[in-house]
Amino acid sequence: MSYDSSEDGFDREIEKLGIRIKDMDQLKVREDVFDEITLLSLYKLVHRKWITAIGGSISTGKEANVFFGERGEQDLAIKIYRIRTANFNTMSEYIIGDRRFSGIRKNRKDIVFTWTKKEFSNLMRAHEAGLPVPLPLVWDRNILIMEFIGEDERSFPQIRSVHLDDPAGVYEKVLSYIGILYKKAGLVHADLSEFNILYGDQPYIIDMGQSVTLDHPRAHIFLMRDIININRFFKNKCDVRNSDTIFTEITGITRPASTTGDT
């Protein structure tokens, strides 16, 4: 598959996929998120009718854009992770000692690969236990669509940005996530803070590629910086409990000695 790299190029590209542009002005980031994998995966993906039309872009991350999409009458959003740019040594940190996805080969694109199907996996047990997630639909190499999280083609906001009226009910609502994560879906969020929670009838949680199972080596490391961030968020906003008496309860063990930093 031969692809042009040029902006009108780029639009013929999209074109050919038979994809419906809804707002080709906020589509600007082009080359360094569609390259030619990703567009061969888009391809793969029309074809299989998960995407009828993608729009503008809902987020730009450190790792991957998110992009609103449709297929026929659902919203959707398309997490498109960067092959070119994404930060191969943080991906490793979270992949490495996760026995789902031991022995995959260690270059940058098999890691994305690989993070979008952990990705996946994660929403999915997530989901299965309960929580208030994307409900991941499908993935295909470094594309994840997922169920859109938001109302009229506008994705909720990140709880930072919002007036609570109730901080207390909602904090005890977040920590009671980070329970069920752990105890029904055998997760660490590993990356929890007031940037991947959004905020609209409910807490959503978001941003799961980093997620790891319990036995992880890191699993109660990252575990406990989770409810440090979710605890240094609210305090100015409510009375928040000790971290210790929090991991304890999630866990039924001791804080691990390894840790540092308290709320």
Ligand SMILES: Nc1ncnc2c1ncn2[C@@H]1O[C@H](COP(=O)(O)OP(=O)(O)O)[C@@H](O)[C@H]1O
Contents of the next structure:
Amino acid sequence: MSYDSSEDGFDREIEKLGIRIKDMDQLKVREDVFDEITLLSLYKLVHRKWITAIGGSISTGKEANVFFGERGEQDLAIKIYRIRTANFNTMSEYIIGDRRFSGIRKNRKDIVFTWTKKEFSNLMRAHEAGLPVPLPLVWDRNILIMEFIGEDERSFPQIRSVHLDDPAGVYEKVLSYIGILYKKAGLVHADLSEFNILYGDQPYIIDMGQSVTLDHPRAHIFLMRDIININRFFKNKCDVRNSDTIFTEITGITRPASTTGDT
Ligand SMILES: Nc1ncnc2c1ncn2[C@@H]1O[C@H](COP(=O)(O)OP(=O)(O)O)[C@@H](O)[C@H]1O
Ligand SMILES: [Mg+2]
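Having seen the form predicted alone, the form predicted in complex with the ligand:
Starting with the chain above, the whole complex follows.
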């Protein structure tokens, strides 16, 4: 597909999608996000009725942009991984070594598509293990559509900016989620921190593109790092437990020195 990338041209492209655009300014030519592949992919998702409206931008992160969306009455989060500015090397490290995705080719586009698919399957596994994560609905190329975690079109805040009435209770809950993720879903989050936990009626775990299966050679290093991050966040809010003890409780492994990763 080729498209006219002037602002007018972009508007026409979006119009052709046949959806109601809630905040056109947010979607105006952003070459880095809405390249041809992304538009084509959006096109397809709209055509297949996975998206009926695209709203404003929720977040512009290092690797991805997140937009509010709707599918009829259902609110959506639309996460779009940028192809041009993807951190190829970091992504490769988390993909190579995860047997589910080891067969992929190694160009930038393929890495980003695999990353998107990987986040979809990680969220699905976590969901099936009973964890509060956004339910992933569909992915296409570099776009992931998932359940919206928030209310009145506003995401729940990251836990770092919430006052917690019962920090000790929330701490234990988050640790139990790390344990369930490991034992039931067979995954390590690998980027768990106060940035990737949203807090509304309860904590929700998000952002699982980098999560790996337990056979990844660095899975235990990532797990230890997650535990240390959570302890660091909670330590001035409530008593925290020793990170080695937590690691052993979750894995059944007495932590050998080689898994520290925090040195
Ligand atoms: N399912 C969702 N529902 C509501 N808001 C979301 C959802 N997913 C992401 N967000 C919002 O977008 C931000 C970035 O999402 P995240 O998945 O952490 O991407 P990044 O890789 O850029 O860190 C989150 O902090 C949150 O504000
Ligand atoms: Mg994040």
